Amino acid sequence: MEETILIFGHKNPDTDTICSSIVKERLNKKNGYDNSKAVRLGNINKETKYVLNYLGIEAPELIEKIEEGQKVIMVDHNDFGQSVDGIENAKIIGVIDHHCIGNFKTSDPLYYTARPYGCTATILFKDFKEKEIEISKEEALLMASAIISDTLLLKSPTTTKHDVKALEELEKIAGINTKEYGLEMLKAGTDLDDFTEEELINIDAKKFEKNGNEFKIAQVNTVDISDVLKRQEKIEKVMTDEINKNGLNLFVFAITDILNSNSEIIALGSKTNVVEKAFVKKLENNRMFLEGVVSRKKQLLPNIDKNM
């Protein structure tokens, strides 16, 4: 029997990262790699859920570790520190990504696909396409959902005329008003009032490490920044004690308004100068109100690791 190829992105899944495993799968399996399996590094969360429910599927198994020598394909991600444990003694045999390329390295040749669009999915809608293979509506779904996400309806400055134009041909495959379903499933994501405040910071969390510091950056959405800022006094506790826990520099917590493309950030930490260099602006009450700043991909993490 063949060995299983798993298939996974990142730590703190958000909705790229679990339609991309579950649709690449399904185009390795079209491919003839029947031995592919879509798994998960965390717990799904209420924007995803939105998701599979509307599809009626279910997640993909939760895996905390794998074994050495493990076939895995890394989508949505590419640095060890963001991936499954065991991740350095895995038999990498692919890489779909739309992010920077952080601490990565293998013994092996691969295949790594590294494109700079606003989403995983849209790099697999292409691969369906130049190889001409026929795109479900279930799978449609998945990757229109995954653009949905990561774009923030089309709005984020991370997306490209790529991730656009792959909407717009998922869509009609998909046979959905994507405008309409999009806000559906992005207000789905932001109904935060039964997270603790320790689930709230590791909604989204990213760790990263820039000469010798440490940092993480958190996000979540939201229609009404002031409703999650109710909670600064104990989101600030738990942010210190992942501080003290994990020996980070700086952790930066950002609340994006969905709706008006807005975010305000908690910054804590020894390196919180950073932030203030970064975006020209002081922090009052450890926060600070970013007009325009929605992506922390595009926006949040360049300025404050240039800065670093």
Given for the second form:
There are 2 protein chains.
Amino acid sequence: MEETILIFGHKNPDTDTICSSIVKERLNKKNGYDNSKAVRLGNINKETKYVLNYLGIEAPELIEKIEEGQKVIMVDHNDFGQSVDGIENAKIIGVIDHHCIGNFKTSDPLYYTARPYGCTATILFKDFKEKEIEISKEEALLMASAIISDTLLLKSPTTTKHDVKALEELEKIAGINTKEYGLEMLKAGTDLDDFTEEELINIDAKKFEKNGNEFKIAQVNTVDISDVLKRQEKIEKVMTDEINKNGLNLFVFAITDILNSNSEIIALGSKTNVVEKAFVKKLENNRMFLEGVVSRKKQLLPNIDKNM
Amino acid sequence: MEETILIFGHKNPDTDTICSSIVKERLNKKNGYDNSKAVRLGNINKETKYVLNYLGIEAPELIEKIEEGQKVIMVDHNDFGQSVDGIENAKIIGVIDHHCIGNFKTSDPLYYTARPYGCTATILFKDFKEKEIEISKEEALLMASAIISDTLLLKSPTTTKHDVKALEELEKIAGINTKEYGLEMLKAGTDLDDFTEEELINIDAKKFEKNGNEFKIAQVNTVDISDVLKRQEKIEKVMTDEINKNGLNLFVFAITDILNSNSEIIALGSKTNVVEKAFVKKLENNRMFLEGVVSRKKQLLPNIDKNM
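Mind pulling up the form predicted in complex with another copy of the chain next to the form predicted alone we just looked at?
Entire complex below, previous chain first.
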């Protein structure tokens, strides 16, 4: 029997990670690699649930670790710290990603396709086009959803002309009105009411390290920042617990208004001065309003990293 | 003025590194990026000299280091240890490579195209095809030379069907007889007579590290192994000097018969037992004959690395 190739995105999966895994499985099968199988490394969030429900398709199977020598394709990430347990001993045959590269290593040559686009699905879309493979209505909606999610309806500064062009074509194939569908999808994803504070700070959290300092940046999207700030006291409590438990030097929690493209951040830890230096602004009541800031990858992380 | 993008391969440049740098510059210019400039990080070897003389073109300019923030495209390598001084602080906008990935890191998303092919030029060839850009006679010969060099006229086990197909097409465009031209080129490259022993062990040497052990694998190509072995005593002397100077645990010097696809290796250092374990064979007089072994990347390194 042919060896299975597992395809997965990062832990704390978002819509790009899940949709790109599913689409990559389908693209592989259309290319004759029937042994490809999309899996996921965590729970499906509300936004992705909206997409899967819309299409009436199942989420990929959940896995927690992989065996030594398992053939894998990583999508939407390359950092081993954000990947499946056991990734160090996997046989990585491919990576399709749109992030900077770090903490990644293989002992064999491989297929690695990184592009500085706003979304992994945009790279996949181009792959369909270059190989002249037809995109089904379902695949188009999956890729469109990923692009809408990662670029916040093309409003995020991570958006490139490649994403714009891809979404334009995908909209036609999927037969949707991108703006209407996208707004519904984003709203579904920002319904934060039934999350506990502890869950809130873990919805989309990534850990980083610089010069011996460990720091974490978590982000939630909303259509009403003040609604989340009502819970500030309780949020700070769980952030402090996390700082103490994991010896973090800084914990930044960003509440991003996806409709107006701004963020309010809460920053705690011994290195909050780094945040003040990074954005040339004082924290007040542990908070700071950042106009025009919506991207962890392109705005929050590089500025904080540079000053850490 | 537009910022220059420097394009270069690894230190100790070989034919793929030089030819792919030149071709990538030309491909970029055909795509409208006039600010691209191929450069090199070391002396041109005899084989590459044969190619450049054949075409009557100049070698790229030699550089030794780069400034902070310099925009660069790395070809035929990704390991910072094999790259230009200052690479850590460069702005890497692209990588085109066919090696495993390690010791590579960026703080921004980028274009990274790795393929497990035998040669970087094969990736470039496919790029021309996908973008439907015409390949000139000169570009075809540069890419063909790189493929012939890296795959030893398609005999190396690193050769893939992609390299075979590319060389087939490039032969037609370049208007050469691949076998005749390739043999002359490879012979020009294996003329070792006027190298000192110290030069011999540095023609194509790469350093590695595993579990705290530093080791080096150097390789020379020849059409007559015994001719090189006449100098064994002097070669061992300079290898030992190198081991002592750089605290190496193992130094493997491979003399590869490119016509019959075998290698004789000389191994010195405290960890020569690793080599014996790796190839299940005893060293005699510090030497070992390895039938069918021609590739450092695919045969020597993985076996030694696994047992280190």
